[in-house]
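Take a look at this single chain in structure tokens; it is the form predicted on its own.
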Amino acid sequence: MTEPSFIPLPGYREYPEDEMKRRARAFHEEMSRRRTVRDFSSRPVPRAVIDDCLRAAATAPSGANLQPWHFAVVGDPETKRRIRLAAEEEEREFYRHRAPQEWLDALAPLGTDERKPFLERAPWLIAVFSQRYGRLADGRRVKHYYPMESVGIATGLLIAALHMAGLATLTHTPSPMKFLNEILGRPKAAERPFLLLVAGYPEDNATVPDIGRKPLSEVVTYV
């Protein structure tokens, strides 16, 4: 067994209590203005500021630190048209065949359908998967400890870089999402698709649903 190796904290910040208020007020001010997006422009988006982004991501927590995640970033046009193709065949027996109606109900105050062109359009999609297992460095197999809980917390913090660096946001789940695996090249044994990820510039005329949160009392308890 290896035995653990322990370094002082780096890079920790502590602020005064008037400075913790403000700064978690700012963030929290910032992050509301969050929406997910579907009219996405075409306006390239330069890698250096996707590839920051990950690495925020990338400094998640995660079961046992193995980092159970692959970010596949796609923005080949052929690529991204063959995903949309996919995703909307899904999508199509989702809408018409495997979805109760409770939950299209649900889905209605947001107008989604089975029709995805974002997924042509916006510059960069970044398909997440989690990770079943792993090899260490002598390529012994391990497995991986809580993924998909890491794996969320992970594009939890992705979602909030590329909105503070000022792009839009869009989660896209198609169920199953086996395709992402054959498309992307990706082991279908190891790895599951987590989600698909849409990232860009929204539309200078982009609308969103008319929709709120719900308040702090509804959703925390302090015991």
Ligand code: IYR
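Model, not experiment: these values are computed from the prediction. Here, rigid core means the biggest group of C-alpha atoms that superpose within 1.5 Å across both forms. Residue numbers count along the first chain shown, from 1. What changes on going to the form predicted together with 3-iodo-tyrosine:
For residue 138, a C-alpha deviation of 2 angstroms or more is recorded between these two forms after rigid-core alignment.
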Second form
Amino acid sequence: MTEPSFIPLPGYREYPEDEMKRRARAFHEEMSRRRTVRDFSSRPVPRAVIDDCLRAAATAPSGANLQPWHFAVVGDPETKRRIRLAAEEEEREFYRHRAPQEWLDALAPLGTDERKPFLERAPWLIAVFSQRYGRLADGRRVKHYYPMESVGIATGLLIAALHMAGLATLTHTPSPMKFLNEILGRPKAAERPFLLLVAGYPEDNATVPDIGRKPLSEVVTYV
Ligand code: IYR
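Having seen the form predicted on its own, please provide the structure of the form predicted together with 3-iodo-tyrosine.
What follows is the entire complex, opening with the chain shown before.
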């Protein structure tokens, strides 16, 4: 067992109350402009930006700080094409046979279907994997705790970071997505694909569904 070791809290900043209010409001204002986009431009985005956004994602809290995530980043056109073809095959089955009517009804306002051209067009695909266990240097397994919750938080930070950098994202979940382990060479037993994040500039004439968010009163209670 490792003894705990403590250091003084590094980097914390407190703000005067009015500045705190301003910052909270400004962050909400920023985030409320984030929309999930499906019309991506093929304009390139520097890899350095993606790296910094991934650094931000990897600051997420995680179960026992075991950081149970892996981000497989794809910019190569051939790999993007393979992912598109595999995803569209699964999605065709989903839309034609697998999805119950209730699910299709819920998706109707989004106007989605089995065609996923953005998987080839957008400059970057980030496949987020959740690790059930990690490996020590000597190959022994280390069990991870709350991997789904941890990876969900990291993915939220990644989406926020990409948005703050001025990029659009799409959280894409072809189902099932085991083909991502195959194509991206990730271990099948240890890692589960969590989602495929598409990132890039929106197309000039990009449109989004005319849908809104629930008001605070519907999603919050102060008990
Ligand atoms: N994976 C399919 C279907 C889909 C499911 C949900 I839940 C969405 O919010 C959006 C789409 C697709 O990507 O089209």
